[in-house]
Amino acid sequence: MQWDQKRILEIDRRHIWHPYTQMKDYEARDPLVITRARGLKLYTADGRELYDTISSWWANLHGHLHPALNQALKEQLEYLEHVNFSGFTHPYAVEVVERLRRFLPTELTRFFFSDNGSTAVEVALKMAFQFWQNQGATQKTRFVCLEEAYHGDTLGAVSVGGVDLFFRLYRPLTFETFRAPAPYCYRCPENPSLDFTRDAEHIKCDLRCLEGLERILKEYSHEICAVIVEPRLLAAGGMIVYPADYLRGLREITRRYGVFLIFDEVATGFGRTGAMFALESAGVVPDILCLSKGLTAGYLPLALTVTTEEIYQAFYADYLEGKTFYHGHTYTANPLACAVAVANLKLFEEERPLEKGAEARAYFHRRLLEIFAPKEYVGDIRYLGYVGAIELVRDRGTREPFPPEKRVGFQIYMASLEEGVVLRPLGDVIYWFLPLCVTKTDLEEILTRSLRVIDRVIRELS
């Protein structure tokens, strides 16, 4: 097929307005056009290809157009595209349920669809609200979320996140919160250790940051309905990488203080981490979970939030009890994305992508090592699973950061898109947030290439 790459960018130009960027920022640049994608690649209109590095932001599991996702949305058409979900069911909801409880802890029984990441945030929370309002318990109205936590752009999701530089602005428009230090081990002030963090799994520490948790359960616990956290990994945070034990002594917290714990599985779910739930490192079940993005393998919207039985029994009474849960979507299971959706577990349970992948994300992460370890700008190295980031810093002996105004990763991210990888950043955290689908070779020309760029663009910034 062939596009008018001219008349595209024109009526962008004129009439788009894209997510999370600075308009202004292209006044003299374009956008790359990507018209087709395969496998890991993307490409532009103009015939260059780019390693998709970030996996289109997080979603997608198994490389770009596989052949099963594609036939089982071919077929679902053939049969129902969209149905109003509110006093109706259809297989295709059902299958994903059934399919999905073979991953999942036993505990967690009740499966709420959504159709976005956020969405299903505000659904966890919600939940969280309204069953203590069931019970009674109507002081319990507050949550408590982590520094550098990122739950979502809806207002609800802003309330309980942490990264200052997305919603600062928003704040006024938001329900108040208690955030709690973050377990980000590169930053610790109790961590003076030059050792870059890793997996995390290796840090020996006392877990100060969670004590700082446990004085506002301890003192407020009363006024609260859940803590809600990433597991294992803040993404938009900055890729920060932190150990199971965390999790754990978290779990035991929320228990001894009788709050529920929710967990934002949306970046980390299906394989991403290495396991098909970042849950599963640590051994330990929330009371809320929160599913999105790899739940159809980046095709189509469509969230989950899943929860236990106890909380689902205390919206279950007589209409006129008032106990209902208010809330739905006008895409609520939709049957198209339902039907990738069970594809994309059947790939998980027929091909095992993270059995046969554990040599390509062991071989990931010794090459970071191996590659950015002598770089004195790379003040630290953290990886889980099929997630890299290095945080890029003026002093490796200071963990001083680079000016702001310098905007080392923005200009590491364009001089990327002509090295033909995607270098998105988060301020000057670079990763790759690949797909289960690499190779140890496509790792070799990722990194090789990556390095390349980050070199010169540092260099020259010097």
Ligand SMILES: Cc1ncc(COP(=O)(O)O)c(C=O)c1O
Second form
Amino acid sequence: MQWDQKRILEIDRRHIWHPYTQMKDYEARDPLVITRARGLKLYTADGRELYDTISSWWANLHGHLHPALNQALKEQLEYLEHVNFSGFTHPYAVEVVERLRRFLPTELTRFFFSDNGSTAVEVALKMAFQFWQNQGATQKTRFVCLEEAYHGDTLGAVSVGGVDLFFRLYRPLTFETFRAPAPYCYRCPENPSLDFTRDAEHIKCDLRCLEGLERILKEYSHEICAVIVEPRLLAAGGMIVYPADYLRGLREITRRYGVFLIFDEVATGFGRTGAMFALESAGVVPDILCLSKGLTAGYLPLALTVTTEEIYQAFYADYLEGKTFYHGHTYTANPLACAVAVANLKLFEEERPLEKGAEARAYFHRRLLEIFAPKEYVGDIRYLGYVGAIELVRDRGTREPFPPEKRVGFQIYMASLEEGVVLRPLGDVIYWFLPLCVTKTDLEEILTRSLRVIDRVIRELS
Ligand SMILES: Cc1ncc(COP(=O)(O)O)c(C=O)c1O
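Next block: the form predicted in complex with this ligand, after the form predicted on its own:
The complete assembly is shown below, putting the previous chain first.
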């Protein structure tokens, strides 16, 4: 197919407002026009190619346009494209649940469909809140989240968000939430001797960061319905990896103080951390689990909020008791999305990408350390499964960040596109969020190009 790139850019510039983008920056140079993708690569209208090193906003799992997923979508188009899911059901949603249950803890038995990650979180918050209302514990209305947490951009999700840069402005629109210290090992005041974050797994850490959260529960648990966290990886907060022990401790104290535990696995789910779900690495079962992104392997919007029999039963009553869960979205359990989700889950069972990828993951972690540990501008190196990150600092000894006006991360992003990789930073944290099909050869190429860009930009800026 032929594309008129000039016309696309002209109309885009005149009318389209892109997400998470300062449009003044965006207009300063032509954006890439992506017209095709295959496997790990994106292709532009003017014939360039790039490694999709952030899996198209953390969603793609098996590479772009996987034949089995394409086929599932085409076949579904012969049967049903959409139907109201309130009062009707369909076999495609049922099969998603049937297959997903094989990967989830048996305690999680009830599945509520919606259509994106923020929405899965909104549902979880409303479920936890209404559980206590339905039980008559009407004073339990508040939530606890972590500093540096990100759970989405709708207002409920923003209320439990901790990334100040994104959320500060909207605070007057949100409900008040307790914010507990993040388990940010690199900037841990208790353990300044940590070399890189990975050390936190190996040294004896007494999890002092959890004490802040426990103090909140101790004093206010009578007002609190739930604690919400992203297990093992605070993703948008800066790809902050933290030890599994934290989650075990958190499960224990939430039980002790009678508040629910919500795991948001929108980013970590479906293999990204090297296990099907991050909760497996801690052996912890939450009361509510949020899933989206990888559920359809990055094809179509679909989400699930999964919970226990205990929570479900608190809503199950005669209609006039007023315990119904009033929540739903037009595209809830969309059959096309469900068909792809089923094919995705089949791939996990039949092709076993996580077992096959063990060597590539180990190689990725080893090469991150080999390549970036000697670099003076790298303060921290962290990784988990297919996610790796480096935190850039001006002074390695004091951990002082670069001045924000230098916009180091942003400069690296712009330069990376020229180099054929997508290093979309979170502040000055440069990360790789790779699909499960990445090979050692791809990794070597991606890291070599990344190093070249980062070295060059740092040299030019200093
Ligand atoms: C942990 C987490 N929760 C929720 C969301 C929101 O998902 P969505 O962008 O589909 O609304 C994201 C998105 O990045 C996320 O990383």
